[in-house]
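Only one chain is shown below, in structure tokens, and it's the form predicted alone.
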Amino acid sequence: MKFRCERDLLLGVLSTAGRAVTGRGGALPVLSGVRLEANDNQLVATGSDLDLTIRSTIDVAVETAGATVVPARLISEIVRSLDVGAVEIEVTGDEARVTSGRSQFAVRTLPIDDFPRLDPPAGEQVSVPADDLAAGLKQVVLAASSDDARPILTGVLMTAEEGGLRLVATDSYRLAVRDLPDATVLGEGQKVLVPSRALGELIRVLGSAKEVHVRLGERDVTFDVAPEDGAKVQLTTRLIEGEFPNYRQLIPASYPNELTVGRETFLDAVRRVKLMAREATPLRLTLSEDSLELMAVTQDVGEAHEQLDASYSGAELTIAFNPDYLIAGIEAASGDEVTLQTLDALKPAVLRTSEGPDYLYLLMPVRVS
């Protein structure tokens, strides 16, 4: 196998497809590996964990077709530290060289027999606007757990919701969940628990597609994009068996007290007094008539407050809550303004953008004395 191409072109396939990568290899030192394979003018980068598999394409100048796997990392370490402009990689036996300029290296490649041999996406391809399911994954990842002990929550739950697809994660401390009215990625009444981990690698190679291509199978889910400048991404995860927890009964059907606010103005003086929020410390918000006040106060550091101007309606109130937890939920709200909505100091809390009803983000509230 001989080609050659562009340093920064070959580097984006390698990264994109390195990220598929676990690096440990497991039972199969393979897998610490990605494959390239030369063809047609088009170089294939595939790289895969046996539950994600990243494949990345790009136009090359193919001299001699062929395949081979090498090591994910050290590959591209090395072609990063090359100067811009052409690099070639040639592979005789088990040895791959790659040449630029006056730099050469020679790298022992991995058995490509050992390689897992990949399915081709199964189901039916439906597209998805690329700007919407980016904006929608954006809000919803960010509230999926990554303790791999409750798998179940370390997914994003996709449904079909009243002709389009909605979006669900948890962590059993907040709670995200996004409509795409326009999304019929599922038929009615169907609905599957895709790894957050693929979703966030996802939302890393939508860049300037326009549309995604999806295809559902049995047990796995695939991602095609083609974006207007860069490599072609195939994404392909398997999916999480077993029951989603019912979110639904989370969600009040109504609150006595709501607040709106300013959602840059909320969410600089949510940051400014977390400064104070050391060791766990919550931070705690007073809801009063046009009025909130933040405080924080950690013993032995300090303390910290802030008054924002602020719409409210219900009885005065103290709650407090992560405020890392917060904050992710005021950053994923879109518009100028967003609307707290609560219960009590203990019951769950809503955050809603003022943009429309398509996004929730609910919230636990953290006990304090």
Given for the second form:
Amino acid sequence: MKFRCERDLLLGVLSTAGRAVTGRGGALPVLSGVRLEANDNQLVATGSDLDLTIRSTIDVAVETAGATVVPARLISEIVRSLDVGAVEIEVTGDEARVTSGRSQFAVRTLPIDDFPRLDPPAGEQVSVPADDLAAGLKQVVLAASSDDARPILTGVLMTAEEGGLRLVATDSYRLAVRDLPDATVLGEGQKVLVPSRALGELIRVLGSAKEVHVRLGERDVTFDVAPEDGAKVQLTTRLIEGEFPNYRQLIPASYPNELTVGRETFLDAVRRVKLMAREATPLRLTLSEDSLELMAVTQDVGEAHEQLDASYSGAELTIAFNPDYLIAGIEAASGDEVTLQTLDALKPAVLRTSEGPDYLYLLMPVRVS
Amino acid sequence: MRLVIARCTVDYDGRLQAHLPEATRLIMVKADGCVAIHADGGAYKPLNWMNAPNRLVIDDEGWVVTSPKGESLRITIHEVFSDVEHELGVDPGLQKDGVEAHLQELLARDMATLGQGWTLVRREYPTDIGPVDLMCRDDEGGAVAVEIKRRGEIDGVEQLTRYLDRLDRDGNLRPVSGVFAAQEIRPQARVLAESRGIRCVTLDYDALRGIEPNEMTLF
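Could you drop in the structure for the form predicted together with the partner chain? We only have the form predicted alone so far.
Below is the whole assembly, all chains and molecules, this chain first.
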């Protein structure tokens, strides 16, 4: 195998594919490598940890077609270290020779026969506007759990909802729901649970793409992205099996208490007051007529108070939240204003945006004395 | 256990040579023959020590500890401030919070954690290659072998697979299904278990003990 390509393009595909590569290779050392296949003047770089597979394709000048597996991190570091310009990679036997200008590296390859054979994606292809999907995913992925002890919660539920697509994620402390009315990905009543890690990677590669093509298989889902100014990327992830918690029962039809406040003003104030919410101390919100008071007290450190103008209807109430979760919800909401709806100080509160009913962030309060 | 607080000088000769100048220290002589010299600081680690087996000879000039490996530790005693000896007896060993035995006991008491209508047949159910942690019957009367770990690794799945293979030979039990229960299950172990039809259950130690978490959750 021998091909030639610009350094920045090569680094791009290696980095993208490398994000699916496991750190240590685990039981299958070849998975610490990235598979390179040069053919028909195209280079396909593939990284996989068996759960997530990322395949990135660019045009290159192929002199001799072939395939190899090279250590992912090492090859990226080598290419990154080179000067801008053409890079040539030639594989002979079990050695890949990387040449650029006067620099030359010889890298021992990994056994290509050990690299898992990845089946072509199955399922019917549907297209979704990439910017809508990226915006929706950014609003929900943050609420997914990173704790492998509860694998169901590490996924984002994708479900058909009134002809569109609903995205739901929760870590049991907060829950984010986003509706994409114009995205028809799933059939009526269909739902899948997609690992949030894979969707985080998808957000990264969506970039300037206009559309993302989705193919839903029996056990996996594939996203094909072709940004106008970059490499084509195909991301395949195994679906999570299991029943997502029944989140609908947590969202009452109406709330007696409702606060509306400027989003940026609220966000800035929460960030300021959070400075005094140390050692897992919650941030308290006192909701009263046309006013919102934020307070944080950390024993032996100090306290912070801030009052904001707000529109409020309901009974005077003090409710406390984990400040990081509250900030994440306000950040994810778009629009000039946000609305915080509560039942009481111990029941989940709902944060909505003034821009419409498509986004909802449910947040569990923290019990305070 | 003999504890001596004394002003002493210590010279070690073995893998290297080391000298502790005259100072007040704690000299600890354990029943198994270990000798350790501690300063008043440095957590658990002695300044110098000799692991058992040792030979301790006390003469006019001080103590000489020698090991079969040819190491020697000479402790020159200048002044003794305290010298006490106490019989500690046999130590029961370190019991870490959440050890498998306790998880097994808690789970045996609350079979609903594994499934509604499940009943316990026996803890430590014997097989010819060792006992499986729990033998249960599910709500349909099917036999289920449960292996319990603090950390669920591939080794544990292999162990349960071996038990299932043996238990399945018993016509009174067959077919026997498996549950791999742990406080934390490694992803690779989960994949392996599920590929063999073994169900994985993550155990919440606090919940099993009836301890409510401080943080409220949505569900």
